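What follows is a single chain, given as structure tokens, in the form predicted alone.
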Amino acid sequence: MKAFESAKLGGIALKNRLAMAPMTTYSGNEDLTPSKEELDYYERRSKDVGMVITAAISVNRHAQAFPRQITLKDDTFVEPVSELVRTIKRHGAKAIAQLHHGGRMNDPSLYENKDDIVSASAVKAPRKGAPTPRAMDVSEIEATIEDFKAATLRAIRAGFDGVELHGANTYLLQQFFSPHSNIRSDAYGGTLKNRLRFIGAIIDGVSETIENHSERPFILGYRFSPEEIEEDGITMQHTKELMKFMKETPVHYVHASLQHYNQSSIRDERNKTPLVVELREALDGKKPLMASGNIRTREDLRHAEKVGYDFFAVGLALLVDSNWADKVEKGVTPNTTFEKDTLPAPLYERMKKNRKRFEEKGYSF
């Protein structure tokens, strides 16, 4: 099966095509460094996958979206984060830092000054309790591009094997791309070309940083959400243009963030064509496509390969059973009861509070 075959990505050899998907842990230390619980959590789940994509790592002081989210916002965090890298790589997995800015989706309780919550435009997210962000001025946009570059350099110094730019799940990069959240009238808004400008500048800046400072191959990925439910939000037509744009960039893979790897449109219920079909067509084989979303069994992996994915990111199933990859490769049925002792307490308690959502998926506590 393709998922368990070795592969190369960005010049780096991977023992297989499985990735641990990026999942928020809410479990760093109070000073935003990785906690011992978090290190144990990653080590258990890194043993049998080719790469681990970390939970979102904030790039500056305006970027933090979650309580106890680890960061690379300045040089003092390089050494603490390097311990996380060593932990992930201990059993042969490659370590990928997911670089992130929450934008208007930041938890407002983390900010005394609500002007610190910024976005492409002063458009409030259609979610309960969401603050109205402050529109970034051009100097702030340019500074944020530099912050992504600086965080990449810190990731290189910490020993990571790559970075993934978090352009999905309604966070800042997606906010600039979306016509719902970006109503700017300058060079960073309006037309599709302008709404891509911020993303393109970050990709180019990060790629230049890698070229200038990494002495070894280094992976660059991009995560995206294909659609938004808002009437004026992102459509598949927009995302097909994004994929065509990605073909011409230095990214080594694109990572689709989906509820189900084979889902069809959330905007047009009449269209039953799986989104992967349109994504593959737009990419035209020029960039590998990573699946993410409800991969739970050996049969799911086989089907995800059949419909056209090249790499396979596993989230919830690996969260529930830390030995998921080994069991699936051997044909053993994975656990469906959360392993409390292998999860950081803040993460376990948070999931338990939302137990109904997980029990509906067939999991138990």
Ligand SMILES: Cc1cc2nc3c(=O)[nH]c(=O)nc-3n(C[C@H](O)[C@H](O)[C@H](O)COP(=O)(O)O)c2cc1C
Contents of the next structure:
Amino acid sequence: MKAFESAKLGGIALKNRLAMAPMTTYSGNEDLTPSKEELDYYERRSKDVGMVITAAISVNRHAQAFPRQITLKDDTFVEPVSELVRTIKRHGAKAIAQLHHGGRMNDPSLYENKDDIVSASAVKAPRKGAPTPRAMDVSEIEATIEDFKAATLRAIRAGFDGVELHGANTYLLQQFFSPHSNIRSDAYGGTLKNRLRFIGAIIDGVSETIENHSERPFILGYRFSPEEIEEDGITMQHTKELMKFMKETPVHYVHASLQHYNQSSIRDERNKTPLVVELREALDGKKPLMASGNIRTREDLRHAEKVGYDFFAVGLALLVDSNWADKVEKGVTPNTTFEKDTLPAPLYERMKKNRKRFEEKGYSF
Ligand SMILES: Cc1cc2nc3c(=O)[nH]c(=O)nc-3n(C[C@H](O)[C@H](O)[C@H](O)COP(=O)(O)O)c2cc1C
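Same protein, different condition: the form predicted alone was shown, now please give the form predicted together with the ligand.
Next comes the full complex, and the chain you just saw is listed first.
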């Protein structure tokens, strides 16, 4: 099966085409460095995949969205984060840092001064308790681009094999791309071209940082969510333009963040064409496409291969069963009961608190 075959990405050899999907653990130390529990969690799940995309890592002091989220916001974090990198790479997986800014989705309890929660525009997320963010001015936008570059340099120094820019799941990069959350009237808002400007500048800046500072091949990926449910949110039409844009950038792969890897539109329910068909068409074979969303069995993997994905990110299934990849490769059925003993306590407790959501998917505690 293609998923278990070795591959090359951005000049780096991978033992297979599986990735551990990025998953926040809420389990860093209080000083936002990786905790021992977290390292154990990663070590167990890194053994059999080609690459591990870390939990979202905040890039500056405005970027933290979750409690105990790890960070690369300044140089002091390079050394502690390098331990996470060594752990992931111990059994041959490549380590990819997911670089993140939460924007208006930041947990307001983490910020004493509500002015520190920023976004493209002062538009509140349509959810209970969401803060109204402060619109970033141009100098802050430019400083944030620099922060993504600086975090990339720290990721290089910490020994990572690549970075993935978190442009999905309604966080800051997506907030700039979305006509719902970006109502700016300057060069960073309005037209699609303008709404892509921030993302493009980050990609260019990060790519330049890699070129200037990495002596070895270094992967650059981009994660995106193809649609938003808000009336004036992101449509597949916008996302096809995003894919065409990505084709011309130095990113080595694009990563679709979906509920189900083979889902169709959440905006146009009459259209049953799986989104992957349109994504592939727009990418025209120019960039590899990574799947994510409900890949749980060998059959799912085989199907995801068939519908045209190149790489396969696995989240919950690997979180629940740390030996998922090995079992699936050997045709053994993975466990569906959360392994309490191999999960950091805050992560396990958080999952348990939302147990209904996971039980509906067939997992148990
Ligand atoms: C506990 C948890 C934490 C997550 N944290 C992140 C994250 O930090 N960054 C991200 O891009 N996606 C995050 N996700 C989304 C997953 O990467 C993935 O897209 C989603 O779980 C669907 O894939 P799955 O069905 O294989 O789990 C998280 C998901 C879970 C369950």
